[in-house]
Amino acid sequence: MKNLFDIREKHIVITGAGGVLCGQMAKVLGSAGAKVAVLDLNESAADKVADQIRKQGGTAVGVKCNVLDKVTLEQAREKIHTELGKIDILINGAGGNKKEATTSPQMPFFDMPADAIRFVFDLNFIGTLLPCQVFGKDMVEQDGGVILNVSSMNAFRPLTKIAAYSAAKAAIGNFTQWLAVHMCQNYSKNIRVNAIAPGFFLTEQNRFLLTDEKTGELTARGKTIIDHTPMSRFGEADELSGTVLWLLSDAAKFVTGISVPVDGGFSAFSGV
């Protein structure tokens, strides 16, 4: 059983790994013996996570990278080849929302600027597709590998106010299925593509949308989420780790083209 989940010596690239959720993934995978490339647009955030992995006895390198720029992705690939080796696993964690693409009393749906909508869609969807093009080449050359995309509950049940983000995450779910089939049919039966769909976890992006900055109490939106989550709480960052490890390892050797909710039951509850 231990060997089934073994990812020691695997070379893993994680985009958006300077953030809370993917940073925690990077540290867990590093502690499990993988060699981790921590990619983020914020170079200092990437270096900080990589340094934490090394202090725990792991192997990691921080790499500044823009997932919307194929040239910087290619440059990151070359650096990773030099410092770690060929890439076995890619986790596409970069993403996010934008205030101007979110409806509010000050921003009616009819006034949302196309540039803001396009930015959110590009960051989440194009920022997933381009790394697959660049880092997936190593998997084709090695006749095997794993791609894990980070979708969202928004892909299953679109949330109010965040139309662009919900649509982009839905696109990632569809693309995950498409790429899983494409890789098997055209390149290698040993390349698997899956996604995780986190429910509600407190991150730097959403913390003060869900909790009050001064009191720490739930906002109205945060309370609605908790009321519709059967486990009645937000997820903890390390609670993604088990699902991630399963999907990356040989324990999921015959699993491809799926999106796995990690949501405390949110997607199962009708509200009644």
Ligand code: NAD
Given for the second form:
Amino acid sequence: MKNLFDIREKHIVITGAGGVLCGQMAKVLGSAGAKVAVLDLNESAADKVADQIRKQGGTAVGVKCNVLDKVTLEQAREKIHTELGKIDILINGAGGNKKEATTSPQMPFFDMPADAIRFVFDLNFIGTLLPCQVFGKDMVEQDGGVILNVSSMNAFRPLTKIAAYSAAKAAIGNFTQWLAVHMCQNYSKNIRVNAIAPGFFLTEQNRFLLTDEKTGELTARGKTIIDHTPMSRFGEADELSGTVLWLLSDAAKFVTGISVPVDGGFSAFSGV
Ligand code: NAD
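Alternate state requested, the form predicted in complex with ligand NAD (shown: the form predicted on its own):
Following is the full complex, with the preceding chain placed first.
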């Protein structure tokens, strides 16, 4: 069984890895023996995670890059080739929501600025597609690889308030299926494309919606989420690790084109 999950020596690129969820993934994969390229728009956050991996005895390089800018992605690819080698695995973690694209008493749907909606859609969807174009080339050249996209609960059924973020994550689920088929039919039967759909994890991108900025108490929305999560709590970043390791390794060798919920039962519960 142990060998099934072996990812030692694999070269893994993780976008958004300066952040909470993907930073944790980077550290877990680094400690499992993978060589990790930690990509983030925030250079110091990327360097910090890479540094932590190296201090644990792993191999990692921090790389500043913007997932919306193909030039910086190509530059990142060159740097990774020099420092680690060709890329076997890509995790598309960069993503998030924006206050201005979220309805509220101050921001009615009718006034939501197109720029803010476009920003959220681009960051999540285009910011997933472009890295697949750039780093996927290595997988085609090597006749094998794995892409793991990061979807969300709102991809299955939209959540209130966050129209653009829900639509963009739904697009990621759809694109995951599309690219899984496209890679097999046109490039290699050994390139797999899947997604994880995390439930609710308290991080910087949703803290303003789930907790009160002043008191730290749960908001009404935060309470509703807990009430609709059969396990009655938010997830911990490390609770994505097992599913990620499964999908990246040979343990999931015949699995492609799916989105796996990791959500404490949220998507299974009708609320009644
Ligand atoms: P986070 O804000 O902690 O991390 C996101 C990271 O992406 C940040 O470090 C940020 O600097 C980086 N980033 C933003 N724009 C970028 C760009 N243009 N180019 C490169 N990097 C960029 O968020 P998180 O909660 O750790 O979320 C990680 C992923 O998980 C996101 O795709 C998010 O949508 C998804 N997700 C989160 C939750 C949750 O409950 N937190 C639930 C479902 C899905």
